[in-house]
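Here we start with a single chain on its own, the form predicted on its own, put down as structure tokens.
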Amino acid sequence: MKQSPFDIAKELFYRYAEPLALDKRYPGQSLMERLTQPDRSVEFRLTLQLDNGGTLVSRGYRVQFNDDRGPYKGGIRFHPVVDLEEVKALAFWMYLKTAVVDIPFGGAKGGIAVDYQKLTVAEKERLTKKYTTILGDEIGPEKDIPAPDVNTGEREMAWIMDVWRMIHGRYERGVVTGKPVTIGGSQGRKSATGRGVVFCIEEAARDLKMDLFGATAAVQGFGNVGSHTAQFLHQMGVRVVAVSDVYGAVRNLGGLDIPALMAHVAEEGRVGGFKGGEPFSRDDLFYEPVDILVPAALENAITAAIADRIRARLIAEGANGPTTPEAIDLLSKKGVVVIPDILCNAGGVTVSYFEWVQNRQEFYWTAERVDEELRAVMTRAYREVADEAMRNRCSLREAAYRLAIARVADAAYRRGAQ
């Protein structure tokens, strides 16, 4: 039987919080149970009138797991597949995330089934305000922070910005992150994700002793983490050889220019079609002799059987939960390094947590202090992990999940159980 993503997500919390000794050092206080059940699941039915007088309906989800450490905070995706189980997943290593970079918040997600591409604008306005209206109690810049996610923006932000206002009747920039920045949104966050992703991999490489310079990448997804890594890979002179999306393929060995790449994304809407690239099967992308692979779609993209054939010395996770436990094991067997994606892929919520910083004092930093204050949050995280990894000889997963596991628990245990 097929595992959840929430069973894989609870497999590898008790996998990595088993050699913690959570029962022994905290006696009486039920941690491992705490720790691995969301605070609030909610489920509601959303229906929609469309432009042509039909009307669509849908499931919608808000998942808040675990504010030990701060409000809840976690991005809203618009997909098809998106169910409860999703969501519970996303939501968990969502507060393992916050944990590991050490910033003040709990876990959340968010979502609706729908396949949002196909909607028209006015569509998408309503459908996102009615979610928000729905959960408008539910949160708040106090209680819980959305945030983008697949197939959503700083349009869809401003909409749950606007509905919330409404609502409270009081202006709170706050409630949400990922904004337009002419209305309290943060420079630097549209690209956080991929640019702190991209710290990850120098600091890693430094370990390595990879010279990045001519060294090559492929990139599994090209959405906004995913083109954002490419692109920063690319100005630091990687050749990024291969690219993928939901439609195909691209590869050039001599290296794809990403910049035109991107703006072919922008106007055709895929990779595919790209003339500076060959077409190829997006499902070959894994197998690429490349020094540096990047999954940045969506989760259980990494399979044992994929795994098997990947040639890559370096694998840095730009999306959540990409990879199975059992290709988990095996990566780990062939000595691949794997940037685990509650280290790798936690730029997107710091610079969320410095937007919602700048909200509170309605103060506004410049892009290059973002930038500055996102690469001393980055490596520092990824120092500690490495340091925790080398003390117990364990890769930098379990090292990740150690460190968020044990700050989350002295959390909790401090709190006490009432």
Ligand code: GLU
Second form
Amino acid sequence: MKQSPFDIAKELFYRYAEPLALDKRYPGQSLMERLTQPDRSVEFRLTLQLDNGGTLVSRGYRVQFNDDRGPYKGGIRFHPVVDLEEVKALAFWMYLKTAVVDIPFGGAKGGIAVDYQKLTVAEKERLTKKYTTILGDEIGPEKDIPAPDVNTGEREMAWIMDVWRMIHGRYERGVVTGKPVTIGGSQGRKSATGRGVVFCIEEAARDLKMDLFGATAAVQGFGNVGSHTAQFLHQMGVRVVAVSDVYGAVRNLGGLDIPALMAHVAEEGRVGGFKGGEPFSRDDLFYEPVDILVPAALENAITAAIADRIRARLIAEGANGPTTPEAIDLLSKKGVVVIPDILCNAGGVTVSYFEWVQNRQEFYWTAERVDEELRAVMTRAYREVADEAMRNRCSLREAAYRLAIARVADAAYRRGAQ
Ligand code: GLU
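In place of the form predicted on its own, the structure of the form predicted together with the named molecule is requested.
The complete assembly is shown below, putting the previous chain first.
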């Protein structure tokens, strides 16, 4: 039977939490149960009036998984395959992610099961605002702070802030992060996840003694994370030779001109048709003989069958949960170094934290300062994970889980169960 994303998330947690013996260390605290069940899940019907007078019925979700280390935090995804099990898994990974980079948040995630891209802008606004109205009191700057995820961005965050102001009668910019800069967003938030991925790649390359200048990379997914990762790699002199999206893939062994590709995608909405490369099957992207592979799309993209044929030395997980547990084992047997999602893609939520701090102070940082602070957080987190991996002779993923679980377990224990 196919495992749900939440089953996979729990399997990984149990696997990596086991050596920490939480039951021995914190007797009678039931920490394994406490840390593998969401604090609260909401699921609701959303009825949207379409421009043509028709009606669309969809389902909305918000899962607040854990707030032991701080307010719930995590994005909102609008995608046809969204369901409660997926949102739970993503919320689970969020609280581990905020713990790995050690920012004072818990973890949450939300979404709507909808083919969002097919809606008109007016329908999108109505749907986003209705979702926010239904959630109402569930979100707030000191309670649960949404952010962008798949198919959501600055526009949606501005709509959410607007509804929250209407409901509560006051301006609170910190109710969401990833807003447009003109209404309290942070410099560098949009590109932050990609930036963080590349900071991690730089650290890993140093450990692997891989010269990034002239190294090759393939990027699966050309949304916000994939495109910015490709852009920063390209700027550093890495040859990005293959890129894919939901519709297809392009390849150029001499290296794709990423700024030109980004301009093409802004016009056409897809990588296909780009003149600076040859089209090829998106399923073949993972098998390119590159140094670095970046999965930056959805969960479970790398299965065992795919992992078997991967030729990259380094995988940087830009997406959440892109590798199945069997594929994780296979890649580790093959000696492929994997920078795990909960570390690798934490740059987004880190700059979300900076945005929230700036909103609370109403004092705004320069792009240079955001970049510098992000680099500091990501490299410190990477080094802590790499040291933990060295000490325990384990993978970066296991080390990241160990650090995160230990931090959250300590917080949960100190707060008590009364
Ligand atoms: N959706 C992003 C993630 O999966 C960002 C979350 C946030 O900024 O709160 O990490």
